[in-house]
Amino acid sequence: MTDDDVKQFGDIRLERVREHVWEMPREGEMRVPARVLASEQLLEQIRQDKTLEQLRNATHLPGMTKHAICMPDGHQGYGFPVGGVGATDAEEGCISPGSVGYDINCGVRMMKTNLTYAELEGKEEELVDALFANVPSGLGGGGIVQGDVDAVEGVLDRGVDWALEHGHAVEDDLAHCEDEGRRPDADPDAVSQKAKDRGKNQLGSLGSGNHFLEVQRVTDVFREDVASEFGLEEDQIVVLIHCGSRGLGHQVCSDYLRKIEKEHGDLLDSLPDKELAAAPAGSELAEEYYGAMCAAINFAWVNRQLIMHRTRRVFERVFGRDWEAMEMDLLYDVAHNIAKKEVHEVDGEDRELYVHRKGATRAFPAGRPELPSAYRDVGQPVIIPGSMGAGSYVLRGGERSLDLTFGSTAHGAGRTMSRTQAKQEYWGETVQDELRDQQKIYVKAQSGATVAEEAPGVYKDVDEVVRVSDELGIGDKVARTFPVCNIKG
């Protein structure tokens, strides 16, 4: 091992295992080593905040197996780093709301169309105005569906099945969503009334922060055979939707963090950071949280489904055609910020694990039985958004993902700057003007502050994040897209 193969950042030592793989050796109270998947360029950015410290802390969680992992887009989060993956034994380990995050199932979905960029040119402002007027966004209440008690209960229990029953989806939407848009382990009774009250007026809304709806064009195809299976080709118009479980998911996380603090203080005291709050596997609280989290996952899937179906109606008005004629079909919907029970091989034997993916994307290769039949032979679509001024990517689950990352990859570009700093560095209206005048990207938001917080310069280089994923074999590049218009909260 040469000097170039060792990085010392304060009291944290990283050793290069191979290209793009850095290991933090097990020491002290660490239960397993940790690994950072990053190029030298990305590692230099990752080390700037508390990401590596948080990753080391995560190795202390009971039942952690193999490695705690940081993806190429990793950055500091609440307790567990964003871009973190940790798999704990489902019988002898724990489940950690702090390692899932507040916005449960903050995820992305991509909808295809048969429109070309040439057909959209000249309609950008009309389209962005229509989307902004018809898709609720911003802080607080207001959604496409003004839910009552029965609606919220149905959404939490049945997920996108509820949307289908109420005319907000078609059968094909379910067939192209992770878990077909429904977590069967959901337990609406484990969700507090306060959480339900927060969610009932937010069904079908983007929210604020980094959530968005973006119309994009496909600019590059890297694997023609896979792109063909996904229904993607150059110059095609697609729509990307990024949002989560809104106030309901946030409340679920808050509720269970408080319960864990009261009921499992001994476990919390054994951890280096109380923000990693966890409930022991098999405990009543672990089962309750899992049921509530799965219900919040269902809520988020319905939220994105409602937005997608409303987007179809907006396109009908702008382009004067039925959405079916424009072939506005769901490519896939992937979840971030979840902990799912999955079976993975550990030390030569299959074990059921809670796979925590916080700001990370499931990336299963071909053959996994959990995949929809449409993608079981080709591999799971993976959608990685970039910033407003950069491209996004469609990948497919890589052959090495199961071995290296419990079937996971990055979820985006990853921040390099806090929201507070971003608002000091950028002026929202200036960012909008530059995107429109220099790149023909039309952005509309509830406030200039939101645009400043999400300026292109506050994110890592998504091209580099995807390059690392592709070269490691955890997520294979399929296609690249570029923004046309974007709405935000």
The other form holds:
Amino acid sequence: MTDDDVKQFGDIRLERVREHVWEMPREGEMRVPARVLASEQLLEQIRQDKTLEQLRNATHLPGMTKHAICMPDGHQGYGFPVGGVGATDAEEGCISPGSVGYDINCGVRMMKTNLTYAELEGKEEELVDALFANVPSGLGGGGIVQGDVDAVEGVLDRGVDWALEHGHAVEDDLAHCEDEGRRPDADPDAVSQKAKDRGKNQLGSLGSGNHFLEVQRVTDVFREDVASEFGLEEDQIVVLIHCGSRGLGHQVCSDYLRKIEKEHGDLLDSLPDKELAAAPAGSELAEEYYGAMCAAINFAWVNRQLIMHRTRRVFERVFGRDWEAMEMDLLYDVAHNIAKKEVHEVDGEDRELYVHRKGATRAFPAGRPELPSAYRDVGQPVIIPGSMGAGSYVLRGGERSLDLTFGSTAHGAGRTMSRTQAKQEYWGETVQDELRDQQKIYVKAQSGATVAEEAPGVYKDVDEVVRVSDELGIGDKVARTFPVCNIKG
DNA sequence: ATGTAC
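Please give the corresponding structure for the form predicted together with the DNA, as opposed to the form predicted on its own shown earlier.
Full complex below, order starting with the chain above.
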């Protein structure tokens, strides 16, 4: 090993295993080593905050297997890094709400169209205004559906099946969503009344922060055969929807963090950070949290479904054609913040694990039984949004992901500065004017401050993140898109 | 991310 192959950041040591793979050797109370998957350039950004320390802390979680892993877009989060993957034994390990994240099933879906960029040019302002007027966004309440108690119960229990029953989905949408849009382990009774109350008037709403709806054009195709299977080609218009489970998921996370801290104090005392609070596998709270989290997963899927279906109606008005004629079909919906029971090979043995992916995307290659039939022979689509001034990517689950990352890859570009700092560096209106005048990107937002917080300059280079994923073989580049219209909170 | 704190 040469000097170039070792990095010492304070008391944290990283050893290069090979290109883009850095290992933090096991020491002290660490149960497993940790790994950072990053280029030198991205590692230099990752080391700037508490990401590496949080990654090391995560290796202390009971039942952690193989490695705690940090993706190329990793940054500091609540307890567990955003861009982190940790797989714990589902019988002898634990489940940790902070390792899922507050925004349960924050994620993205991509809807295709058969429109070309040429057909949209000149209509950008009309389209962005119509989307903004019809898709609720911003903090607080107001959704596409004003839900009552029964509606929320149905959504939590049946996910996108509920949307289908109520005319907000078609069968084909279910066939192109993970779990067909319905987590079978959902337990609505484990979701507090307070969480349900917060969620009932947020069904079909974008929220705030980095959440958005973006109309994009496909600018590059890297793997022609896979793109063709996915139904993507250059110049095509697609729609990307990025949002989560709103106040409901947030409430589920905080409810269970509080309960688990109280009930499992011994386990908490054995961890280096209280924010990693975890319930032992098999305990009542582990089961309840898992059921509640799965219900929140359903809520987020329905949220994205309602927004997508409303978007079809908006396109119908703007383009004067039926959405079916515009072939506005769902490509796929991917979760960025969940824990899920999955079987993976560990030391030559198949074991059931809680795979925590926080700011990480499942990236299963061809052949995994969980994949819908449309993608079983090609591998699942992985959708990685960039900032509103940069491209986004469609990848395909890579052959090496099962071996390296429990079937996962990155989820986005990742911030480089805090929201507070961003507001000091940028002014929302100026950002909007520049995007429009220099790149023909039309942004409309509830708040100028949000635009400043999400300015393209506050994000890492998504091209570099995707390059690492592709070169590692965990997620293969298929296509790149570029923004046309963007609405946000 | 989030009725931006308990």
